[in-house]
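For reference, the chain that follows is the form predicted alone, supplied as structure tokens.
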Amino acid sequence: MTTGEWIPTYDDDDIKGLAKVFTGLSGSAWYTDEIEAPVQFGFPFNAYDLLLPMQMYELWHEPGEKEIIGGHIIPAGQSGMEDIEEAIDVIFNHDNVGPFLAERLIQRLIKSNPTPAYIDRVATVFNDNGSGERGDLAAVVKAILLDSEAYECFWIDNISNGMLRSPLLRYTQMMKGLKAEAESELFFNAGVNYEIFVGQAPLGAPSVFNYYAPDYVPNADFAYENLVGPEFQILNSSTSSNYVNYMFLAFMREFLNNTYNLQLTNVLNGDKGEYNLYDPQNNDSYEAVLSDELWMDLGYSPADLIDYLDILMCNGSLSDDTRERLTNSVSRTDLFTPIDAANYAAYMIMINPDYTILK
């Protein structure tokens, strides 16, 4: 009989034979060429290369039989990897990764509460993907993207509908929507400071468990609707304003992380727009430019560029009382310059619930 309760997969024990299937596990090259001792098991993680796979150790590597999910016996005696490979084999297979990595995944890229018959869909798409082949994620994205639940009005203003933006990607999408480039094709930006405003670097999840609970629930109406709300947990009364704070820093005072600075030129009066990005460290430039070919069939406006901002921004999401409020304010020739009216519109538009709020 179905009584809505949890259903444990696994316990403490299924744990502990997994934590001994991955022992021997370990940096398999040094961070730096200066080091010439050969690269050994159990340093801090920062001694070795992130960038290259791990190395199995079998001195370091339980040699006995281990029992992990579903009961299965890994027998004594193999190799580590060998183990390894079987245990990801037996997870692989398990009835519940298919409707966990969908969840998860609808999460991430759609809505924080994806109804149990989209989950089921997805879910059936990577036990099989129509020609046999499970696990397929290529097809399993393509399912998610374009399922009903993602992309028909219908939802557009259920109450179960949409997610919060977290920092990053929020701070990724402006990057990439403006199209940041540098010189010297490397990175120029570790996110240090942006991780001290927002609490949130790349790659630098507190835990294995990430950033957030995927079951999160919002000290708010969340609650009341039995709903979650994952990213709100790293959202709180100061991270918040100082998100705020750095977009306001990054548009209108030309900051970017100490020594960099980001400034959006003139857009209005059919200039090229362009971010210029400069480190007089190592005197590398950065640009993210404003096409020459979007600006040829607008008209230079300030409609225009709240129109476009909007598109490239907040997937055309605007409201309406917003456009008319940032219209008018970048109209304001006796407030603005054209160049600090294009850098207010866009400053505004990435603290506007209709861009933070992915609907």
Second form
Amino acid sequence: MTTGEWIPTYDDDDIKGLAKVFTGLSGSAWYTDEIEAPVQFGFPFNAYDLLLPMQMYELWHEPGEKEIIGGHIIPAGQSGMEDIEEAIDVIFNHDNVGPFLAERLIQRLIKSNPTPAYIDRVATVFNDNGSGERGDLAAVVKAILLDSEAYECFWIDNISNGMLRSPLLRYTQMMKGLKAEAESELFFNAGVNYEIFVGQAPLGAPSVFNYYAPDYVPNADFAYENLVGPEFQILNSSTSSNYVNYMFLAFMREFLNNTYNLQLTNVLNGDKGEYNLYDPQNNDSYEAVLSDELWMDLGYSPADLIDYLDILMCNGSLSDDTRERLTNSVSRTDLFTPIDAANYAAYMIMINPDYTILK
Amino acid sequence: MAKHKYSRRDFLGAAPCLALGTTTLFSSLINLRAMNSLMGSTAMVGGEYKALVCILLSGGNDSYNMIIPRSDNEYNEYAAVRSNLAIPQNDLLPINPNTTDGRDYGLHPSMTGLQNLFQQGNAAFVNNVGTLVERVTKAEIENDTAKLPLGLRSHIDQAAHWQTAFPQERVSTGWGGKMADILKSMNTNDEVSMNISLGGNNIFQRGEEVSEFAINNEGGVSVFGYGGLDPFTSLMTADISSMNNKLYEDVFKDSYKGVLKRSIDSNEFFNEAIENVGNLNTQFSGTNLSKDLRMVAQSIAARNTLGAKRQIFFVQLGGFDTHDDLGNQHANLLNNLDNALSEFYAATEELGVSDCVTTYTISDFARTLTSNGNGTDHAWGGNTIVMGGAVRGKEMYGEYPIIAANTNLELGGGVLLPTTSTDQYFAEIALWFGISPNDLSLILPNIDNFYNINTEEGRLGFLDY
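Go ahead and give the structure of the form predicted in complex with the partner chain, now that the form predicted alone is out.
And the full complex, kicking off with our chain again.
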């Protein structure tokens, strides 16, 4: 087929067949052990302990024959889990899975618009890791990261190269890169606030389609270049400004130490004492900011600070004029204590396109 | 200037080449708009204010449990096919359309507000609407000779097609965005987009030039401290502003900073406009949909400050994918929708613009007539709501189908073939909104398959234009 038409992988009958395969699955333990009745099939999902795997209730499993993808017949009379294992094997061995998974994983890890050749190289490893094994995900990820299209500088300036780092990736990179620490080793889930600001949380997608479609075209410029930018689907007039606000609060107002009852008016007044519920010297939260020690190591040099953050967060891609401007800004000793200057630099880097876009 | 940037002149100049190289709607639209701007066919004169509110009932509304046959024969057919999901006949809220097809109909018992709006002539229903490329019959579908929308019964495709009105392809612009492209010069201020979204990014409001301005139900989101005058906020403002005014050759970087820059520019202006109009007297419920529609009403109240003669709003209510527990979930959803619609209509009356605001619903698809045990699955044609003072209300438009299996519209599994196309539904709205008949095919490329602008054959007639 070279007509360019889409070829559907499955049809409505396959969906019905697979729906039958999964009948009988339900939660395996009550959410609270105060319920003394034995666990039953089909209660609202939040009645179950969602940290435990689902379990098969054979009485509720459709026992008949099922026809699924590729005309495969699952015989009648198997146990529910046997049906599921067989169906997953059929799906797993479908020719489309390798390229499909390769493209999705490259889009999450490296770039939004991989070339077909890159996808093919990764799919080949999915199909066979070199030892005859299909589906070796460690080998797949290695193939993605070590592909020439992922690391060769030649690609940096290619128009198709790049991805918008998802808000969650930015968050985890901030925490890890800037070495968030908690003396108590207890980390408060400040991510709840982050979700309100940027509209993304782990395992919190609004539907089975996740937060963004793999073929999302953000604007006419992308369309003109025939490019997609999935993560742009959740970047809009609200989330873009709110991301900036979160970074402002995180770095300039010690928001991460302040896990509840945030009074924005107080924050905006800049009076930390008014709103900070924790004494930063004596609490169980954490500091997700550049440490004083590091700043001292850098000799309080604004240029070294910006360079450090450039390497750490932007892979050394900060543009010259931005570097110059930020270096001047963090040199403003009339405005910043040394630690505030470091925080301001981190804030400005975290919102800069040289960081948010991974080239 | 970066290579991918283009002026309008480049755009038009490049268009013929593009049209040779691709078959996307994008390229043909450029040509069409070029012609449009030469012919000046859609009137750009001031005129009265109008707003559209599109409510996406996300997940696929089981709309044959929203509008339900009440006459004994038809109700019995309905009850037979819907089995355990049928709403009891005595619970239905009667409606009395001015024009009758000889049968009686009723609404889901949780929609008392909509019943009143309908009976008062401020709401209408359009029945068995669905995505179509061209008219098809059951036989053509069974013989595999029909030209059909891509990805029938798939959420992601069908929800998109209702927004793009181009179901034979997966495209990245929608008909609300294209209307704004054509009409945008009617608005005297371009700091805030004609297209305002309470439902995040969406294809419906995305045009070639106009894109959606996404706010939340408390208004636009300002950047803390931006524009401040003290030394610190001045520095911060200067640094952010410098970042946003930088031109990036890279399309990713330029797009990221473009979203942020537009956000900062628009939000400041928008929030000031909203603050100036103050609060509405109309009380809204605490559900997200009601709060969203309250913000829509406030945005309408601020229309003069915003310099808007035309506004297009996008709002979403999710949760309609009722494969399970249909009875309870659907009742709650329809109740939330019902309250929000009544409250919003009251607010437009308070603002004196009820005749200028038309609200309409879309949904991925309706659901199978047959029960899967405790819910329903993905289907095709379904019923929609149109509300507003301009609507020729207390009427049902489009043929209401027989709710039964084995009819000439039932395609097996309880899926109904639509008898009214989304194009017919949207054409009426677009023409009312000020798109000229000659421009209709710019925003609804398949319209000629369903509606003849000269003879008006295929016109539904729920709005005047």
